[in-house]
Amino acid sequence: MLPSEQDLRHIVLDLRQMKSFAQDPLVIERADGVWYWDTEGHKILDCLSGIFVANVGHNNRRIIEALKAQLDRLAFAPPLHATNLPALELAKLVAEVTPGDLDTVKLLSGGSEATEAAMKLARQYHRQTGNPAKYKVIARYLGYHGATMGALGATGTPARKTVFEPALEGFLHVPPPTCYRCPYGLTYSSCNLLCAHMFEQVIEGEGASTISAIILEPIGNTGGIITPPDEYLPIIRDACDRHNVLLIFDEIITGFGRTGNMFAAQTFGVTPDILCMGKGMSGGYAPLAALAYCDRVADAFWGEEGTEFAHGHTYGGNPISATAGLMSIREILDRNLCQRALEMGACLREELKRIEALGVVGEIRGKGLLLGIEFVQDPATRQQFDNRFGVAVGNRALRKGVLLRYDPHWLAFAPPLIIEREQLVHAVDLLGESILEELKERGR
């Protein structure tokens, strides 16, 4: 049963116009595996993790049945006197599964609390080693780092904060590696990646010694799965290092299993100085987020009193979502779901191959189990459409029961890694059929 439109002026959504919204209401009531119901006994596929967050699927009993019996020992230790087990089992187990040095982790409750907290961590990292002046941040254009105002200012998409301006000082941005719309109008290769080079132009530009951390996203998602060249990520490592500048990844999105490794930290080869992880961290079934940090940065806060990272969440290390994020890591290791990723996105990036024939397609891009589509009114001079094409299309395809990301130029598919071919290939059918019938109604 559907509330009425005055239940809902109770709740806000995310992002959304509550009343519109209210006239046409989704309202889920349960579901397993990849598959949501809402009120009205419809069957969804949920190709989207929910929101990237239910890497493991819904309802899975090992994560359930061990919540329950951590509810029976302990639901809330107090984080400002103690630590307790499942915190202490959680981040030993994030510094074994991130690459690198990643070995200190700061336990947390979103993903705007982890970007927040990444970058203060820069600020305070150079302050206490002798450099002060560096406090700005760059960042991307049509990147999204979260809701807060610290993660607002970093954020370069401005549907997203321009409601919210001005901004906090001290956040710079950079064109976002978009190869198939340059934002210089070159072409790759022989462009010399000139939008890995922009990072290094600007921390000479601003000078080296004010610039405390670059932030990204290995994928970037606002923009529609931007995926970077191979050799992007190794260039704005390497201006990092050599103008003592943190390199910080925002992979909200991208970690636990999402690109076909754990996170697209190893995708790619490239080590961050501080990750930013989250949604699928839990899968689902608790707030958590986190941030991992090298030996170098740990070592700056380990020592004298007031040296310690003066930051904190009540919620950080909370028995009950450590529960979740320990054994949602351990299903995806120990079921293999980073190389199901991989096999399953190399199916979907198959099937996708078919809706090619629509000539609306622009460019399938991605990682694993991330990846989007671009839609065009041309392939060949690549013209976009002008009235919200990829809101249309999700749109028909969520009415015809699969949930996937959608924009006006995209849309993306991220559904959990334990999807079959079988669930895949219906997707993919469902979409296809929702693409006719938008060009049909638009008269092509």
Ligand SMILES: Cc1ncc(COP(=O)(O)O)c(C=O)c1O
The other form holds:
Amino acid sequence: MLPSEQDLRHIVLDLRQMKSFAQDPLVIERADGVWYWDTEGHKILDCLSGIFVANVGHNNRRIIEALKAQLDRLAFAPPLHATNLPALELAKLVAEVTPGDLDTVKLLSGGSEATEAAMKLARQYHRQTGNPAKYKVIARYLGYHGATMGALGATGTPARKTVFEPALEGFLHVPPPTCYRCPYGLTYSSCNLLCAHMFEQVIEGEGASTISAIILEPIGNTGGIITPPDEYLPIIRDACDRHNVLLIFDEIITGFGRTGNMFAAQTFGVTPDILCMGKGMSGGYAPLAALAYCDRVADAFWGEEGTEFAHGHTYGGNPISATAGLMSIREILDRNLCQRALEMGACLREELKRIEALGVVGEIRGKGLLLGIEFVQDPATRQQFDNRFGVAVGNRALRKGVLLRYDPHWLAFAPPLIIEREQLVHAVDLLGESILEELKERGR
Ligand SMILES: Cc1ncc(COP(=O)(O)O)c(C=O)c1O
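Next up, can you give the form predicted together with this ligand of this protein, since the form predicted on its own came first?
Next comes the full complex, and the chain you just saw is listed first.
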């Protein structure tokens, strides 16, 4: 039975108006593989991995059995005084699967904790290496780095931050590489990647001695799976190296096989100094996130009393979450799910040609099994719909039984990496029906 409005008065969903949710509530009861079932018995194809989390799929028995065994052995260890075996093993495995020398791992519980910790680590690093004035962070408009105050400072999406402003001091923003709608009115590649070079302009304009870090998502979710040209990240890496600015990748969405490699850093061939991970790290079997950082940074924290990273969270590195992470990453490795993301991503792109034929697709972009579709009224003019077309289509698709990420002008697919071709075909069928129905309702 669905909860009453009275029942729903006790609970608050993320970023949702609860009054309208209460009129058509969705309560998930169970999940298996790529499917959810709600309490009314409806089956929903999970093409969003919950929210970029269930990369290895739902109800994975190997992970669940390992978690049960760990619960029987040790549920919590004292985080100030000791580590524990799953945490040690997980940190070692993360060091192995991350690129370059990102060999030191701070385990945390959520993505916002990871981005906050990364920016704090950068400040403390510079302070301990003779550059105490380096504190500012350059981020991007349309970026999202989490809900807590520091993470919000780096966030560049007004809908997520304006109501909480003033934000913390010391955050600067530049436009992201939205080539389809270049903010400078330029065209790739004659633009010479102005948007990438803009980071260095800001570093120099502010004074390099004040800039601690650049933080960005290698592929931006908010704004519609903003996918940079290949040259973009190397240009930013180079500017960071020349100005002693730490490069932080927020891979909370792009990590753990999503883009066809364990991390988007490997997909684009650029290694950050600090890599933030979360979401898919545990596959959703427990709250888990982390930072992995390079030896140069780690060395500044190894030695004298008082130089340790002055940061911690009670649940960071707890043995249950660590076991979920360990088993999830092993699933990705053992079942070669990175390769699978590439194959199924190619398959999804092929299927999406049917959607392109409907005349409202401006661009399809992304890597692996992270694909976004930008909607336009007319591909020739690139004019956007003025009344939340993407939201209307996404809502219809959900009612038909496929969960997608959707916004006024775009929607995205990010299914579990175990998804099969027939399931993708089914999802695209339902999406196509939803678009046609919405167009009909709008008189087209
Ligand atoms: C790119 C990115 N960074 C950070 C976060 C914050 O993660 P969390 O919600 O786990 O705090 C999110 C969450 O959606 C995200 O998408």
